[in-house]
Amino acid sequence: MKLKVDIRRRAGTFYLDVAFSVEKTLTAIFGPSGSGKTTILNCITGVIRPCDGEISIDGNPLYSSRDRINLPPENRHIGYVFQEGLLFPHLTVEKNIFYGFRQEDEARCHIAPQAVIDVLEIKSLLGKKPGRLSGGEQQRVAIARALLSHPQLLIFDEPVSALDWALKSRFLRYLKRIKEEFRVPILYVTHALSEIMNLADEVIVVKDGRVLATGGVSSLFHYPHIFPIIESEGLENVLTLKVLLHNKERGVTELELGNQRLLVPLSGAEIGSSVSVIVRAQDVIVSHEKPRGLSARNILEGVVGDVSIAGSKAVLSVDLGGRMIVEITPEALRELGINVGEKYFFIIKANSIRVC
């Protein structure tokens, strides 16, 4: 699937002028509030109409000012998951998720309902009405409904902004499974760097109605306008890892991180299940050589994939068997002589890791 967007739209004093294409499985649109992210989504889905330009999927126009084409939303075959689930309150969960499914041509039905129900773990919710669901449950039902409409593109507009960290991390696990198992192209709008680092294959950076940059996740840290966000929010890695074993004597749980093991405080999660762990970028120490005599439980080997200076921070993109962002000072970067493509040791205290 290839989405091409080249549009202009004016609303009061705000002027949107963006052009980009999307081919990756999950592309994030990132930018501060008021940058035009939701306006872009609404133009793609047909909720609002641009003043000029073109929008197409695989060469088929959804909107073209030149050719006077403007398909209605229901004919664009795009699934849209909002910040709030926006479920039909008078229908059960089962009737909500099958609402779009029964209206589709069977030839386009490439996602099995039972697979969606299993992946999103909503079987026990099917007989309930939305008013009896938590915020996280409502969002999972909204995703199921969007998937069973068999979209050619799935859009998320800051879907976890209203959830606490425990629910957010669980939601992100579901989204990763959707990405891996159903292979539906996803456009994901957020202003949270941690979500981008955990999910995205590519990022489109938007500010003041313009596209400033597109590229891989690590490219974010090369643009000065991102620095204030990094300074104010900090950087957190959110990893979804498999539980290997519990060691009650040592008080730790071992998680699978590529061909290495990450030790975290003892968890009650089942062996073989997946958990989300949160590691602050500033809590990772870098060393040229494998240190000895430390109290830290995790001494991991990794390769530096990218280095950038973000204001008063040096940001490293590291492959430890999973992608992780590490934050050190520019002075430490110079003193260690860190080079892209070289191996280093990364030290993390088990007690500094949050498990969700």
Given for the second form:
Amino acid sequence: MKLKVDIRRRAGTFYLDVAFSVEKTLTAIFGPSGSGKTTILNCITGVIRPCDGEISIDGNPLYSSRDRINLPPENRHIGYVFQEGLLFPHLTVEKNIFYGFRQEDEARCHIAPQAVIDVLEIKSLLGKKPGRLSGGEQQRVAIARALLSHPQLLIFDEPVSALDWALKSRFLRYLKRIKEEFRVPILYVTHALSEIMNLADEVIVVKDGRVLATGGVSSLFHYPHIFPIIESEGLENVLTLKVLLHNKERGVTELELGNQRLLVPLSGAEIGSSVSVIVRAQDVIVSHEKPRGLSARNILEGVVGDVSIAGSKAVLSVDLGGRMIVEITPEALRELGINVGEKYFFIIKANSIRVC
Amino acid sequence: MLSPEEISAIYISMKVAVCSTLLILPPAIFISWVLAKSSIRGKSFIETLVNMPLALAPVVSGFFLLILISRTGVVGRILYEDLGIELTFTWYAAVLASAVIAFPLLVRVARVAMEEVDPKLENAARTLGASPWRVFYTVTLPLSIRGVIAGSILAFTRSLGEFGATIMLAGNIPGKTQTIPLAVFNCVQTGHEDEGLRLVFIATILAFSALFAAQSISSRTTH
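Next, report the structure of the form predicted in complex with its partner chain; the form predicted on its own has already been given.
Once more the chain from above appears, this time first in line as the rest of the complex follows.
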């Protein structure tokens, strides 16, 4: 699937002028509030109309000002998971999720209702009305509804911005499963990069109606003008990891991080299940040698994949068996002589890690 | 207890009110939808036109209708000369008169109910592949159905009480076009106030129960 967007739209004093293409499995559109993200989505889904330009999927135009094409939303086959869920309040969950379902599309798209219901764990909700569901449940139903309309592209508009971290991390686990099990390209819009950093294959940074940069997550730190936008949200690593064991005596839970183990404060999560952990980039210490006699529980090995300096901060992108962003001072970077591609030790206190 | 004439007035009133409400329901729902959801130009013109019967004296509206459908009227002539149908002074004319007077009441209530349906829900339905027509009957109408019902009851009540346009268009023929209000008018004219009182009582009960029903339907929450 290749989505091409090249549009301009004026609304009042706001002028949108963006061009980008989406080819990866999960692409994030990232930008501060009011940067035009939702406007872009509405143009892609056909809810609103750009002033001019072109939008196409695999060469088939959805909108083209030159050829005077503007497909109505119902002919675009784009699943849109809205910020507010927007379930039909008068229909049961079951009727909601089958609202856009067409039998004839099922074989072509390999998205079976049963698989969707299983992955999103909504079987017990099918008979209920949306008004009786919690926020997280409503959202899962909204995703199921969008998936079952067999879209060629699935769009999420700030799906977790209204949720607390526990629900957020739960959602991200579902998102990960959707990404793995259903081969639907996903466009994920957010103003908080950290939530999607480890799932996104590519990020498009938008600000004031313009595309500032496109690329992999770590490459974004090279743009000095983008760094403040990312940083204003706080640099956090959100990882979804499997629970290996609980060690009650030591008071820690061990999580699988590639072929290493990440120790976090004892959690109640089931062994074998996945949890989300949040590690602030500034809470990680870098060392040349393996330190001894430390109170910190995690001494991990990792290869530095990327280094960039932005203002008073140096940002390292590290592979620890999962991608992590580490923030140190430029002075520390110089003193340690950190080189890309080399192995270092990374120290994280178990207590500084939040588990959801 | 009730004279045959009174019973027939009640029967005609009910018949006329039910028929006129059913007659205006489809066009009123359509106009409500146009006013609430479409982005066509000239909406305020349509709205003003729809509301005219509220502002005009019913006698005046009745007069317009008479010009239109009497044997020499624009539409009436065609009906009479080509099809041999004459509407004036039949109960059909009473239905037509009530329909025109009650139409704006139904539209006002139904339109507000449709406006309250979140356009984002309708857009969500569109992105799921629903045509505008399917969105209308699976989302917009079910979510505004209380308003449509409440508006219909209001229109029904207004039809029951219709006097001015009806007397212009259908006359006041006992057993044929004489509804409750017309019968009451007759009683007073001929000095039989005590007989009129019974009908007044019945009309009041009918109106109160219908309005009460409309009120409780529209004040209940949708979900």
